[in-house]
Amino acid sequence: MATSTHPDGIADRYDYLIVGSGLFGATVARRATDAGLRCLVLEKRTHTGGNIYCENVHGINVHRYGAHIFHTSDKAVWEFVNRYVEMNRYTNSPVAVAPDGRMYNLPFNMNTFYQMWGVRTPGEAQARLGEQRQEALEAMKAAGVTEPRNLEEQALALIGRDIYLQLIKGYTEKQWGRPCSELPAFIIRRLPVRLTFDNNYFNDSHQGIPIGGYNPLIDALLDGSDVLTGTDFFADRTRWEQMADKVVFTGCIDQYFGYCYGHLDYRTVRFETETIHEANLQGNAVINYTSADVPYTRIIEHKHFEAFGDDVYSNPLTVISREYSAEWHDGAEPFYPVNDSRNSALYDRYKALADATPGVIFGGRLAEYRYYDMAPTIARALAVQL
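Structure block, one chain, the form predicted alone:
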């Protein structure tokens, strides 16, 4: 991979100009290069990898843009990734600190229900959940409501009052910056409920994190491409577009079209990262804070992504990141699309423009204005017709 912050040494002509070096762009670059095509990758940031970039701090691979756990049941995607990196055995098992001060296992499973109510059997848990669901449905019926109108009503109907108040309400409102009663119901149409003592957050057959972090994966995917970091496509758009036969665009779709229909809304995340002179601060990689009184949504302790058992103590230092969710503003990184009715309708208008734009492939979370996990991002990039 030839990487430079200056255009010196790049070719005059390429088959593909790829805007963005995250998983979608890097995967397309790998496929194109393997097919004998020449790729120029432009990256606005000073590093490649997009939001999966890792920074080594005191020997710990810090997920600079938040926790990224690779998980999939797609055998083709799993095999594709394992061509380039070896995955470790990390299993995502977050813990939540609730407003009542107690700690609960996630996702909602028999451990959670025992911690919440003291129930010991699936039958007891089912009965408790059924009582609370029925209570919510009767309250809606008394108000003349036949279908949940918002996230709050939807969550109460799915999981009941206790879990909603302790583990959903505060966290969700911090994450979206809006009351649950004003958020659309579809955000939480389904909640995973397990009647087993199983703290594995994901149901996928494959899960893990690349040994050594995600940077080796991105480096392998971009190998053979010319890569310019610290380069903003929009600063010299005409020049870049003229250098390639086709464009792969992974940035914000509304920006590509000059915000001609207006701005799409995004949520962003601010990270407060700190080195702690302690080998093991919280005993888990991910701990959520669901109380509205705690300003951050969660604390990530990065060493737990790759160090297991006694290995955690081989490094006397640890690195944590507190995550703060906020409205996106100019200059911040857009993280999550706000898929409410207004933004969905606005995106549909931009999507129509994208479909009518020849020679440009729009892909990834920002270009398609949808939340993508890593594996579906790769699957989408593998399915693109080159």
Given for the second form:
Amino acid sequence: MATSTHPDGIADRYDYLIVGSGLFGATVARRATDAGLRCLVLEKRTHTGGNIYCENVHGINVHRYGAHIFHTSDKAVWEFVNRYVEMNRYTNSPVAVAPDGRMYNLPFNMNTFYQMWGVRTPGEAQARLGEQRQEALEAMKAAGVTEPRNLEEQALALIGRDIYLQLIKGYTEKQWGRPCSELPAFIIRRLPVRLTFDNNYFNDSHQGIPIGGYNPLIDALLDGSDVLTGTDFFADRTRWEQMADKVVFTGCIDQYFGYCYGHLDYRTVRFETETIHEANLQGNAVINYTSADVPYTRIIEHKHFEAFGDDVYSNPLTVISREYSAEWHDGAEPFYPVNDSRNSALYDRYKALADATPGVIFGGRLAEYRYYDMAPTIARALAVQL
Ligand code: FAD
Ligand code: UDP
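Previous: the form predicted alone; requested now: the form predicted in complex with ligand UDP:
Below: every chain and molecule of the assembly, starting with the one above.
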């Protein structure tokens, strides 16, 4: 890029300083570079890509920060991604091991209802669901409630007691570290409930994983930008801010404002990754463990994201990750924002500060404190006014 006067190989001035090389920062970098603007991307981790980064272990692309399945109904986003990578035909169909020791298909569909109740037709399933929903609605009515106030009430009203107890309660309380009665209802609303034998976890029209993993996508988005990994913006904030006309900030919004109103809470995930001398350990990429007695939430077998049919056996090894959900602590990666009322109110205060900060675009999962999937993250980045 520009003639450099710095030992780290960067120029004196840039149009954009982009803090964070995850999907949001990288998408903005691509657009800005294509518009003839010069970008410097700072990344505090030792690699680019944020949470979609993949690590190649024994020829298998390991989703280092948890299973990532791309899915969208947004044609513009799908076309954008396909400009840079080819997507495979992966369809997410997790299976759950429940407290009763049995395995159930997810999301909640005719296969699940058959496994749970032995019902064989949509009519039979609907009748069973209707009874259970009625029970939940009556309990809410007796409590003087018209709309579900929390995840527990929402799940009971949506899917009933049996499924709530076998497939939702234990998993959700492990994942969020809080009782379902204290979690917001919207978390569970994103799971489909279907009266067809369809195990596709998503309703979107497009789904897949980039062939070769997510790193080629990030590399293509960052092509043409100057990138410094292992560089924390906050370690030398004044220097970096002076180098660009505009800042795109994708880190934690509370940190940007020096935690002036206090810390926002996050959930983090610890991954226990292991290579096993077996070609096909669990027969599926994602197996959820919905019992409170199993300490991890799920086990990912990474090869199934990119190997199908007999191809699964072409590598005699497999790599699995057990996921343990935990409260965020200093030094851990902040993964999921906790959208309870305390944190939502706190975020609103930071957002007001962000709105009053000219020249800085706050975007992505951490800066907007939002549970964004990849496609909405890209959509947001495509909508940014450069
Ligand atoms: P990030 O990927 O978090 O990127 C932010 C980057 O900023 C990071 O690299 C960080 O190191 C860097 N940074 C932060 N602070 C600083 C600083 N001070 N200086 C320099 N760099 C800094 N989405 C899906 O669509 N499908 C899925 O299946 C899916 N599964 C998920 C599973 C898990 C466990 C998690 C946590 C998320 C999942 N997501 C999934 C969501 C997906 O990860 C996000 O949508 C996406 O990563 C958001 O990109 P981002 O750029 O906003 O954030
Ligand atoms: N969920 C559940 N049981 C499962 C899988 C998911 O109860 O086996 C609930 C849980 O509350 C979770 C929410 O559904 O937070 C959304 O699940 P999803 O898999 O979409 O979450 P992600 O892992 O992508 O954050």
